[in-house]
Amino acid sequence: MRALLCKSHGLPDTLVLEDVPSLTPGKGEVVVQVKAAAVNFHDTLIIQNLYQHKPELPFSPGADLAGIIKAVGEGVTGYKVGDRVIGLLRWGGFAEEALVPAGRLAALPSGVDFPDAVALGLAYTTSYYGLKNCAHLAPGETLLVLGAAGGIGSAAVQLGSVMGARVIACASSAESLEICRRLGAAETINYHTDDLRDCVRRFTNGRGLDVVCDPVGGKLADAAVRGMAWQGRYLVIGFASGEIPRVPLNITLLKGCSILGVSRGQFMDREPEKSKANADELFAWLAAGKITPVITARYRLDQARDALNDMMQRKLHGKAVILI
């Protein structure tokens, strides 16, 4: 089988596509014949050895995959050969086959295709975990989403709207903000031309933000924290800007607000039943048409390096998918 391998840490062009032996499942594992894999910002970090989890070389990037179970290992129950599934991993998806622990699988409902399923993966499960389990977002609350046209951000805009929140989307271009409005954003902020604090004050009539979803970090964090409402919740999801912000903690004291870390991987490992319930809810919403992932680019496996380069150069909106 073919796999895109990281054999030495570096930029996407250092990855190599090679034929490697087919996989055999170990205890508690299955082998999935991969049909689609999502492209995530985290993939660009892990190949450079910049992510907190550091796999041994060589490895394939790709945190989310969807496909058909090819083989089942000892002790696996609830899944069989031929089942359609999504695998939620940290790496291993950019290949024709992948090893997936049974606890990181979710069954796909009939009618859900592989690209849509995998586009739902990291972005939607992370956003939903943050909004539901960490922030306890309630109907009628105001949600600000930073980086709202990216994978995590666009998921948060759509999910926040479905959950009954009033969503304010922040992105860098008119094109990106139009996508956000189509996903349900009530208000939009262009952080190149608008003042974030002034817009938040105006859009909330001075009350402030109940929840902030931040997959970006960087210089916007300070203004967003200062825009929090009393007992607001700030979700730290990632640092796509490349800068980890320094938050003035005195602001959290004055506003009685909380800063909450959102780690999907830890949630899956520590609370697998809740994680699976979230995934089942998301797939039910997808099957019912309540949510629709925004897939703006599709690549072949031999084009995966181009996909990662496009991600690093911020050419992508919504989700990009590798079709295998």
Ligand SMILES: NC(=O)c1ccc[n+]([C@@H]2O[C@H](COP(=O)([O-])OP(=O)(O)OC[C@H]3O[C@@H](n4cnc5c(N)ncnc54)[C@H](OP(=O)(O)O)[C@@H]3O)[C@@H](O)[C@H]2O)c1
Contents of the next structure:
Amino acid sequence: MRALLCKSHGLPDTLVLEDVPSLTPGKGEVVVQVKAAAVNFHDTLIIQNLYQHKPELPFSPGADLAGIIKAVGEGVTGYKVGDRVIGLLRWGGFAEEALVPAGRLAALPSGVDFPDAVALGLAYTTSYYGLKNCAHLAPGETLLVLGAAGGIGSAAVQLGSVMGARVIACASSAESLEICRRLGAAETINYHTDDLRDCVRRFTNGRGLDVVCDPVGGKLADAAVRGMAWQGRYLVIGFASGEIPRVPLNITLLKGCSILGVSRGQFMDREPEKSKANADELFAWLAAGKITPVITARYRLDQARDALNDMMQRKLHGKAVILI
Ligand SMILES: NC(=O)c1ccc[n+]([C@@H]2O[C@H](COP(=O)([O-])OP(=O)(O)OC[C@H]3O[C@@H](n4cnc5c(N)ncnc54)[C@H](OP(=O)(O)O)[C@@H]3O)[C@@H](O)[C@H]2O)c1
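If the one shown is the form predicted alone, what is the structure of the form predicted together with the named molecule?
What follows is the whole complex; the chain from before opens it.
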């Protein structure tokens, strides 16, 4: 089978596509014949050895994969050869076959295709965990989303509006903000041309933000924290800007607000039942047409390096998928 391999850490062009032996499942694992994998910012970090989890070399990047079970290991219950599944991993998806622990699988409802399933994967399960389990977002509340046209951001815009919140989307271009409007954003802020704090004051009549979803970090975080409402909740999801912000803690005291770390990986490991319930709920919403990820780019496995380069150069909006 063919696999895109990271043999030494570096930028996407250092990845190599090779023929490797077919996989055999260990205890508690299945082998999935991969049909689609999503492109996530996470993949760009893991190949550079910049992610907190560090797989042994060589490995294939690709955190979300969907396909058909090809072989089932000892002790696996509830799944059989031929089942359509998604694997929610940290790496291993950019290959024709992937090993997935049974606890990291979810069954795909009929009617959900493989590209939509992976586009939902990491992005939607992370945003939903943040909005539902960490922030307890309630209908009628105001949600500000930074990096709103990216993978995590576009999921948060759509889920926030489905959950009944009034969503303010922030991104860096008119094209990105148009996508956010299609996903349900009521207001938009272009952070290259608009002043974030002024817009927040205007859009909330001075009341402030109930919840902020932040996968970007950097300078925008300061303005967003200062725009919080009394007892607001600030979700720390990631640092796509490359800069970890430092927030003056006196602001949390003055606003009675909370800063909440959101780690989907740890949620899956530490609270597997709740995590599975969230994934089942999201796939049911996908099957019912209540949510639809925006897929704006499709690549083949031999183009996966281009996909990761495009993501690093901020050329992608919504989700990009690799079709295998
Ligand atoms: N905590 C968790 O469990 C978890 C799970 C998944 C991902 N994450 C993290 O969340 C972050 C976003 O991931 P993603 O997959 O949504 O990425 P993405 O699709 O690339 O989206 C990131 C967005 O951030 C904005 N951005 C602002 N400054 C940027 C910069 N200097 N470089 C790149 N993007 C910049 C971009 O929007 P504009 O160009 O419009 O500004 C882009 O759309 C990453 O740090 C990732 O590691 C965390």
